[in-house]
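One chain is shown next in structure tokens, namely the form predicted alone.
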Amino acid sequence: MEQAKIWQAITEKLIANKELLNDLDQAIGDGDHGTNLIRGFNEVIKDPVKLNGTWQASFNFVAMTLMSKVGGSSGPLFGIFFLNMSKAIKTASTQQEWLDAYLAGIKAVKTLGKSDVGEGTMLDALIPAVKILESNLNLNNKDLYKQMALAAQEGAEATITMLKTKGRASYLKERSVNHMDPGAKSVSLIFEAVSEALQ
């Protein structure tokens, strides 16, 4: 599958939860979380022939755009996740290599926000998906992502009841417990929709 297809399901899913991402983020934050992020994915779709190139050029690009056009913490902590992707793969024809600029773009994501699991999160969805791939280097990608989207799923629920110690959320103490991280949502979205073009 053409790289730029798989991009542009990303963005689609986003837009399809736009409100959804607004209104957790309305909860914990400042309430454009999901506005934001399409931002910075409807840049990234209008150049597919940047985003057909090698994986390695694919998400330098998409890293460059998102912390360029998205505001608040998610340009910077998206883009340095894919940034460190690019910087970490190479052919990427081994699910070995994959599990490798994974694990870079999440050393990345934690320095940068001085964060890890158990802080409510995009961490906290991002990691319990790499690990299936960590246990499942052998299956193919079609199976893999449909369970890395569901412990991303699972992770990003799990938010909910976490005591959030991180970002803007970080300043409502207890009255962060009971609602979702919205960058944790957003991860889990986009590996359903990576899930979903690759069925």
The other form holds:
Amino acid sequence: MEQAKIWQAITEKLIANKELLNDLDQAIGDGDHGTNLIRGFNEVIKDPVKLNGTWQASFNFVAMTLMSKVGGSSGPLFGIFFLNMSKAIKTASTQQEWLDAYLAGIKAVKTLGKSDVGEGTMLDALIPAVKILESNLNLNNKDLYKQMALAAQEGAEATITMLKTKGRASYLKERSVNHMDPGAKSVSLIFEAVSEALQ
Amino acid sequence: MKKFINNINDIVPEMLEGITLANPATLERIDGFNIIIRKNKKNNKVALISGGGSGHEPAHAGYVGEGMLDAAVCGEIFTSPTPDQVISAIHAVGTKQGTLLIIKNYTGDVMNFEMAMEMAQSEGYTCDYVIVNDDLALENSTFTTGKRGIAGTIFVHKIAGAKAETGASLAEVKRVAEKVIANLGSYGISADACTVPANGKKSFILADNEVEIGLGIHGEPGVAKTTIKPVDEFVTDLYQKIKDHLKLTANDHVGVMINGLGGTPLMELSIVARKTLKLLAADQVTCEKTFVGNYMTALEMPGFSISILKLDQELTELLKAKAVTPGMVVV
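Return one more block: the form predicted together with the partner chain, after the form predicted alone shown previously.
Expanding to the full complex; the earlier chain stays at the top.
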């Protein structure tokens, strides 16, 4: 499948859920997570030629575009994730290589955000999804991404009961509980879009 | 949502265009970037750059000018600017003496400004930064990303700006900026939310008799909700928190800022100023300079914050030094 189609599917999925993402952010942040992320992805899909080179080039282009268009904390965090995937992906021909790329991306997000699982962030959706890949290296992409999307969704749901300790949500202290983290939700939507595109 | 705008996507560039058209002698924009710089900038001084999300007007573009900032980098509403925007500002105003970035303590601001600083340094620019964290509502909190930077940031712009204007080195300008941050405390309160245009809805809902205390400048709820009472009682509470933090005692000297969050009439801010200054006088603390007005707003929030800066001789002189910007004039 052409990579541009995957990025298109991700962008459309985020656009379809813009209000949901903004509303989730409204509860514990300032209400524009969807708008900001979509501004970046809309720029990404403007250039299908750049997206359809190697996966390495594609991730690099997406990373740089998100970093220069999104702003806030989502821009650098999603940007550094794809940037480090780009550095690790090389031929993109084996699941092991994809796993290494995801792990490199996660490591960079952890370092930049000074965060880890359980703090109510995008990592709480990302890490469970990548764990599925880690333990199913021989599964076909269609079934694999279906399971990864499910794990990401469960991870996003799990942020509801968490006390948010990173980013703007943390300023609400105990009042941040009972709200889903919008960053975790957008990660789960991204996996959902990829899974649907592969079916 | 009812707002006097044309198109949501054009709010920031059109606002910046308006600011420069209204101040043609002192301000100019950089084409293609949401950056306002000082016209006729001085090249023999440390450059000061601040910024962050828009929606805090007159912060930050309003503090560009003589005695304060050399450039303001303006992100989308309540969203920090991106690294390439910050780098463009460094390119535009950075000098041989160096550039100091004044960053408010928010995850996005810190990440984007730090990334930009590292990239600019690799290009050969001399850069350093300070992080302002004056919001006492989050003091001693073990599960936040630290105290936010709010209205007290303007004291950092003012004093670091005055120091830079004297031709001081980057290390010296950073030293006074850090001295301000170490001697600063703010606390905010609001009677209602604001509406971020991207979302179009009020950021939180309060009953008619409720207020949010300990809030920041992004329309988020505070650390607690309480019942409305005469403002003198709120001022006394907030003052006490700041006084404890700064360990204010008789014969101390301070600067005071009573800051409106965008939707509070000057009438109410003046009543807040009245009580704050009376409390300081009762404690035999000398107020060297008082600012009352909208300095760091949160769109149309009907709230205010009190900021107090403990002063020594050096900070007093720098606070009283000349500054002429659209958002603050000290002569």
